[in-house]
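Let's start with one chain on its own, the form predicted alone, as C-alpha cells.
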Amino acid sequence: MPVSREEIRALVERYPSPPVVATVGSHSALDVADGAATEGFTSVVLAQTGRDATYSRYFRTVRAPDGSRRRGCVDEVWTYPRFAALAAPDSQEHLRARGALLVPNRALSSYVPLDVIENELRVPIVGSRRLLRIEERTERENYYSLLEAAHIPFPRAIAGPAAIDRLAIVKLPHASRRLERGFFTAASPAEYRAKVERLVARGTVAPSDLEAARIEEYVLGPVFNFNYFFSPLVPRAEGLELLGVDERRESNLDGLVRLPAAQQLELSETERIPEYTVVGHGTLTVRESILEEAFQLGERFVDAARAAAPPGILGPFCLQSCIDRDGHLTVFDVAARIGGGTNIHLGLGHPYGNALWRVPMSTGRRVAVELRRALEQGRLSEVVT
C-alpha cells in the first residue's frame, strides 16, 4: 500500500518544533547539512558504517561554551552496517520521534528499494515521493516520458545495437559500483559488439544489463545541468527559481580528453574507451540569450510532471543538459530531486540563486528557507509527501 499523503499529512501535524532536516550521507549531503546549519535547523546525515569520517569527524559540528556553532556543520550521525537499514521499522520510529524531514539524494533512491521508499518508509520526504522512480530508465514511464509529454527536445533513441548508424551513448549502470554509470559510445553495430567484450572484460559492464540499456544519438556539446527549484507556497507564475548551472567531471573520460591526440593513440585499447564515473563537478553559467529557454523548459517539466504524478515537483530538481551549435537545449538526463553536483556552491551560494534572493543560496540552503517559510506560514505538508 503506497505511502499516502494524507499519513504524511496527519504525520508532521504531530511532529516535534523544530523538525530536523535529514539526509543520506552520500551525493549532495554537505549541500543540505550546510543550509540547514545556516537557516538554524539541526541537521542529521545518515551514513553506512565505516563510510561516515567525512561528516562524524571531519565536518561534524563543533560548538563554543555558549551553544553557538563554531565550526562545522553536520550535527548528528546515525549510522547503519548498511544504508537500506534506514527503512527498517526501528529505524524509522527513531526519524520520526526526531521529526526528520528526509531530503532525498540519489543515495536515498540506490541504496534503498524504491518500493520500499513508496510504500514502506513512513517518513516525510521533501519532494515527490513518487518522482524518485522516473530516473530509473528500464521503467515504461520514466523521465523520457515526462520529458515527451513537456514537449522537451531529447535525443532520439535508437531501437538496439544493430540499429546504430551514427554516434550513439549506451547507457546502463556500471557492473559493480551500481549508483554509477557503465556508459560507452558506438558509432556502429561492429564498434558496439568491440567495445561490450572489452568492457566486460574489465568489468565495467554486466551482461545482464545490455538488454535493458538505452541506446540513443550522442548530441555533441557542451554538458550543462540547470539546478531548478519550485516553490509550491508562492504563485504558481513565481514559483519556479534557477539557482545554478553545474558541469560533471567524469573518470576516466577526463583523463583522455587533457591528452594529445598522439598519446591518447599510443594507449591500449582498452585504455582508450572512457568511463563515465563522475568524481566531481565545477560551476557554470552559460550565455544569458540561453536562460529564457532554460526557464521555458523548466516551466514545461513543472506541468508535466503536475499532471503525471501529482503534486508534482516540490523543490529541488535538475535538467541534465546539452547545448548545440544555435544555442539550444537538449535534456538527456533528469534528477527529480537535489542533483549531485549542488555541494560547488556551499557557502558561496549559486550565482543565478545569490542575483534571485540576494544573499548566498545554495540548494541546500534554499531547501532550508522553504522549510522555515512553511513552517512559519503552517504549511509544512505542502512542501512534503
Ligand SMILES: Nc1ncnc2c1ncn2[C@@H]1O[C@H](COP(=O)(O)OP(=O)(O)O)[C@@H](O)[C@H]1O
Contents of the next structure:
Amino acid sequence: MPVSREEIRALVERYPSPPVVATVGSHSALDVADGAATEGFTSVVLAQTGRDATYSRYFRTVRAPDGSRRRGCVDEVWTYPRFAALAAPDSQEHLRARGALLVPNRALSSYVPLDVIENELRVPIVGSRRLLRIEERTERENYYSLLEAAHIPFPRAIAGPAAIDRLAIVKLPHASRRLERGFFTAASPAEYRAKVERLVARGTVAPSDLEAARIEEYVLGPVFNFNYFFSPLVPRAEGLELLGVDERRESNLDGLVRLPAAQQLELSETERIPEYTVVGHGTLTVRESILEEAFQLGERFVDAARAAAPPGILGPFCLQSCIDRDGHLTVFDVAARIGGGTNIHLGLGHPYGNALWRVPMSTGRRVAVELRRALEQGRLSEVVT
Ligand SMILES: Nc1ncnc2c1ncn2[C@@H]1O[C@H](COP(=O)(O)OP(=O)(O)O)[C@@H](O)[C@H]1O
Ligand SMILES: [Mg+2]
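Provide the structure of the form predicted together with the ligand, given the form predicted alone shown above.
First the chain shown before, then all remaining chains and molecules of the complex.
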C-alpha cells in the first residue's frame, strides 16, 4: 500500500518545530544544504559511510562562539552503512523525531528501492513521491507518456535495431556500473551490430540489456537542461518559475570532442565510441526568443503531471532538452524532482532565478523558501507527500 497523503499530512501536523531539511548525500545535496542554511533551517545530509567527507568534513558547518555560521552549510551528517539503510524502521523513527523534511534527489531514488520509497518510507517528501518512478524508462507509465499527454515534442522511438534508418541513440544501463549509462549511437542496423560487438568486448554493454533498451532518434543540437520550480502555494498563473539552465560534461564524450579530427582518427575504432558518464555541469542561458517556448512546455508539463498523478509537480523539476536549428525544444529526459545540475547555482543563484527573486536564488534556496512560506502559512502538508 502506498504511503498516503493523509498519513503524511497527519505526520507533519505533529512534527517538531522547527523541522530540519534533509537530503541524501550525493547528486544535489550541497545545493539543498546551502539553500536550507541560507534560509535559516538546520541542514542534514544523509550520507553513506565512506562517501561522506564532502559533507562531514569539507562543507561541514563551523560556528562562531555566538552560534553564527562561520563557514560551511552542512549542519549535521547522519551516516548509514548503505544509503538504503536510511529507510530502516529505526532510522525512519529518528528522521521523524527530528522533524526531517526529505528533499528527494536521484541518489534517493537510485539507492533506496522505489517500492520502499512509495510504500514504506513514512517521512514527508518535499515534492511528489509518486512521480519519482516516471524516470524509469522500463516502466510502462514513464515520462514519455507524460510528455505525450502534455504535447511536448520528444525523440521518436525506433522499434528495434533492424528499424534504425537514421542517427539513433540506444539507451541502456552500463554493463557493470549499473547506475551509469551504456548509451551508444548508430545510424544503421549494421553499425548497431558492429558497435554492440565492440562495446560488449569493452565491458560497456551487457547483451542482456539490449532487449529492453530504448532506441530513439538522435536530436542534433546543444543540450539545455531547464531547471524549473512549481509552487502550489500561489495562484496557478504565478506557479511556474524558471530558475536556471545547465548543461552537462560527459566523459569521455567531451574528451573526444576536444580532440582535433586528426587525433580522433588516430584512436582505435573502440576508443572512438564515447561513453556518457556525467561528471560535471556548466551554466547556460538561452536565446531570449526561446524562453517563451520553454515556459509553455513547463506549463504543459505541470498540467499533465497533475492530471496523470495528482497532486503532480510540487517544487523543482527539470526538462532535459536539445534545441534544434529552428530554435525548438525536444525533451529527451525528465526529472520530476531537483535536477542533477543545480550545483551551478551554488552561492550565486542563476541569472533567471536572480532576475525573478531579486536576490541570489538557487534551486536549493528556492526549496527552502517554499518550506518557510508553507510553514508560515500553516500549509506544509501542501508541499510534501
Ligand atoms: N534523443 C537524444 N538525442 C541526442 N542526445 C541525446 C538524446 N537522448 C539523450 N541524449 C544525450 O545523452 C545524455 C543522457 O541522456 P538521458 O536521457 O538524460 O539519460 P539519463 O536518463 O541516464 O539521464 C544527454 O545528456 C544527451 O547528451
Ligand atoms: Mg538525464
